[in-house]
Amino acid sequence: MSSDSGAVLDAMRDGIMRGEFVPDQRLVETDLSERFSASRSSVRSALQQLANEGLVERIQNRGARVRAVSLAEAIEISEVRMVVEGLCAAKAAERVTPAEADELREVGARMSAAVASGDVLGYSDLNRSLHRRIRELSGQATAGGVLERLRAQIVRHQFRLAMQPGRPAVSLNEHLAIIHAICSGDPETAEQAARGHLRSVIEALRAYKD
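Hey, can I get that sequence as one chain, in the form predicted on its own?
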């Protein structure tokens, strides 16, 4: 993939994750080419990669659109995440350094402050940052790649959950438990805490009416 295609890919992936492109929205090559000041071949290459990642679907003779993920599929994805996130948390607990532990605790403190002030969007951003940092600390590149794609596919459902009254406070305690276990160098507890968090997400999704 050319650097031009890579830049378009990163911009489009980020746009989908942030909701700038909504489910079922048509993705017209000419419009995207103009928006990103890129060639149509670069846009086409980016769309193909996004289709491979499950973020875009290409329809015969109708072009491409942002793939809509159903609530049932979001639950399935979260079940897979529960296993893989647990693995990453355990690996992170085995590898974490004192400086990295301080970094995680700082993220936890910022998450607590965001919940206390009612900053839902800020908390959501910190949530993503924490999960990404745990993946990085795990050293499990394969698992990290899988999780990045899975999280991107259900970002709409995650945002809806984050906006539910009381949900950030529940989520915060779960994340603080994960942070504590990793910083304590306790792989087994870290894995169980991560699984517990995703189990809570699954229960919230099942209770949610799409």
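Could I have the structure of this protein in the form predicted in complex with a further copy of the same chain, to go alongside the form predicted on its own above?
Coming up is the bare chain, nothing alongside it.
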């Protein structure tokens, strides 16, 4: 299935998200085609796709560079996430089955354990899992797509945030509140919990103007 251009696309996206390509770094098509041993058109196609995903910036006849997401933009993005994740949480609360509720509670328990044992990386992974699972449970493909795109743009900021001391403890309670509301089948409360969580993220982002 995976054509070559698809492989180049994935490799480049991964490289950007993992930080191998620094923000504002120029992405010269020839260099990339050599680096990934693919043709320049494949690279070109991948660059266009990445531009649409908001990971790179392209200017006419001037090439592409890794998009640097400013703190202000990260806040904007988080605001949109706030309302869309709120929607997903509400819909998830409406549709959740008992089995799925147990699964969510299980994730919550593991998150608590991770925070208790100071496993920041594990907590970060669980965090991502939880948000993804809620998106899936919501059955809202459109919202899911929007959130996926937005998340990719702010992985760097998210990571920095997760590393801030004391942050996991705060976010854990918010996550548990979301889980509880969804498992209770209460859309209103679930939406408010999700929004509250993202509001807290925004506050934390505003906090560090380093």
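For clarity, a rigid core is taken as the largest C-alpha set superposing within 1.5 Å between two forms. Positions refer to the first chain, counted from 1. Predicted, not measured: the structure shown is a model, and the values here were computed from it.
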Next on the checklist: Would Val201 count as moving between the two forms, using a Cα shift of 2 angstroms or more after superposing the core as the test?
Outcome noted: no
